[in-house]
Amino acid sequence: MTKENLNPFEIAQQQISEAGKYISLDPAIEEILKQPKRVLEVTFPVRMDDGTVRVFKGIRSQHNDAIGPYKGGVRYHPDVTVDEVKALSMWMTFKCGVVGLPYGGGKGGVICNPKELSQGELQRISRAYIEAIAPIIGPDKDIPAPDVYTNAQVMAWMMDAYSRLQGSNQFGVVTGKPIVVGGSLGREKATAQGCVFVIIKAAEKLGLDLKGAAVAIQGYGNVGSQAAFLLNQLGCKIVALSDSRGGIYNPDGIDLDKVSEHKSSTGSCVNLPGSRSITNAELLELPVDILIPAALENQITADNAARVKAKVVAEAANGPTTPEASRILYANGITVIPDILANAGGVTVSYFEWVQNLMHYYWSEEEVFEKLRTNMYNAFDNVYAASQQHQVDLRTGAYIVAISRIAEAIKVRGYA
């Protein structure tokens, strides 16, 4: 069997074909949508603790700001690469246009281990970042957020650095912050909120019954663990969990409530009482309704796609499921929920954050998790719409929905 190519700039630039052949995409907005419109590397030099000074690079790719802003997470991790930030604020422009929010797509990494660094040298290198890449920032221009191994202290500096070097607080710079510094109401439980909204959806379209409907989550992080609170109490069942070491399975369902027990006293969801011990691989081909991978990129390949079992698959993660196996899942009948619809809760709370910053006016939870509902229903229905239209999957049809949106805004303002 041939490897597959799995540079994510080259799959994102695949996806934006794959999709322009159903709309004839204009080819001169397809090169135009193949490229980032800026791509940014910094180096910026901080003091460690021990009193030595180390250079560090960052980065801050910037693909899209037809329909507004640049939006996008900033990841710390020593394996972060231009190739890989790049890709990822391709598909933050298609995330923000298959929800229809006025955003294009940016990311930023800095290439550190953050679990080497002590909290003074992730607050000094956080501000630095941020002078760097200052000049192309704004709350109207690109607004950052949390990623991998970044979070909501790591953004109050941030915006902190900026507002100092701006002479006034500019709480919209980013999202994801401290209530208390700006940060929205339900920001926490947005992405796995949204996630559970399109499989309320995608259930209905199948006629699946939710109640007693078998799930499995890969990944039993932030998202992985809410997702199955939120579906739980929906009536589902959720038979099988794993995180980094390995997962658990029991085909008569898990006490949650334990499994949080069991985690918060070993670090971890393995070898809890009553259940079999699995592998993250062997979780992804468990006889279940739904599937949720909520972990790491190209977890169901071409190699083991054919023995998923799922009804559903809704990807919490990003990119979790390479091009060739997404064929491989339609072409055996199961519905694929993409990532940049499944797990778009967190950028449109982002998106609730950023205007609440900007009329200084603050909502419930309810009144987020509520226009949350609308818009992810909304979505999801536009999406199936363009899927049943073109005869595609519904990544397919994600992608035909947002590059229209982003093709109409480059056309009327005279781009191509």
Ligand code: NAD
The other form holds:
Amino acid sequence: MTKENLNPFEIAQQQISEAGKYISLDPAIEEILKQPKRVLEVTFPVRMDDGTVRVFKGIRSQHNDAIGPYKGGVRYHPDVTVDEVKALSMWMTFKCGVVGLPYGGGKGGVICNPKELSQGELQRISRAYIEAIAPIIGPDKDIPAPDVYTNAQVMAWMMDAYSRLQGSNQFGVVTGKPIVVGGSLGREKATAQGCVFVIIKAAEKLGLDLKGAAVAIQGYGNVGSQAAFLLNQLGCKIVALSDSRGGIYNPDGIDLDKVSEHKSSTGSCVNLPGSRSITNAELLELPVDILIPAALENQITADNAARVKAKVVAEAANGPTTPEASRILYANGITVIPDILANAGGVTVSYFEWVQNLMHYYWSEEEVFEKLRTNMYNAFDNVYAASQQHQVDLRTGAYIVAISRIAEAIKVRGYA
Ligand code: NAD
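Take the protein just shown as the form predicted on its own and give its structure as the form predicted together with nicotinamide-adenine-dinucleotide.
Following is the full complex, with the preceding chain placed first.
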């Protein structure tokens, strides 16, 4: 097994240095970008259903706000660490920067196991966390959103807790809310839709016909399943899918309606009649045109990258490819659409939600997707142009676009 450095904070720092070389990044700005501006650690007591009181730990990392308020999700997980939250807040700065949103990066976490918590306990934790970080968040300061094991309901509690503290409705303090309290139409499909928009652009550049193109998707969850349906509508053939229990493969194409039926009766896509069972590792190495990792980080590594056969890898998941694997894929002529671009549709529609909240005026789903299309196409073109200009992969191109924009803001504001 190859030893790779998989510390997310150190990887994020290396990516800044790597892209910085191509734009002669001012060393002072590089130093500024390598650390979050503020990291708040809080503890708060919560009354559990059995009457006992437990003290939970929460974190909010605010990386950089040179071009706008901090923006980023809140993760509920027993393994949340300060380093992980710091790295995720950095990636949010670059994700917002690459698609040109007027936001900097933030991220939050609460160390807890949501699978062991009742709805009442989850609500009390969510309210207490927001009260603890209230001094540093707000519609013009820092706008949280859902992440791993947080959802629209959690956002509604958070918005309500913050609104009560302020004495008036503050819909714009978090995004990813239910529609009835200021959520945006299209938010649930946004990440997959954004990913499909950049796949369309990449296919155009490569001369790849999407009609009949073979697609494998690792992780048939929210993003993976929506991407499958959208690509199917464009004429792609979905040949492989997987979830945490394993994968299925049919080179002639998988009927997605049958997958939905099978998944609702068995809880998984595995053993779908008419398909061959494969492992998640095998899925990554199939002879397909498009591979979409949509599950976990560190799936394509130095160990398996040389066996990836796809023409395009669209990183719907965050961090599915290690830095070493990225170099191998690039050397092998595989086009990798990096996570900070490929899954930025989610934060883009979060931005649209916030804009609608501030205007108190709401758009149709068609309007939302039309604006998303414009943003994602422009972002792809900018990244592609940067990668061509500097003869680098799209990931480095994406960092060049994002860092150039943030560096300019830092400069004109007089920080460096
Ligand atoms: P999800 O929980 O709905 O789906 C995840 C899927 O991955 C599930 O089908 C699960 O069974 C599968 N999975 C879990 N462990 C696996 C394993 N070891 N091997 C293969 N599959 C496994 O999550 P989601 O919202 O679809 O998010 C997927 C990825 O996309 C994550 O990396 C997330 O950070 C990223 N992402 C999501 C959004 C969003 O808007 N939901 C936005 C940006 C990035």
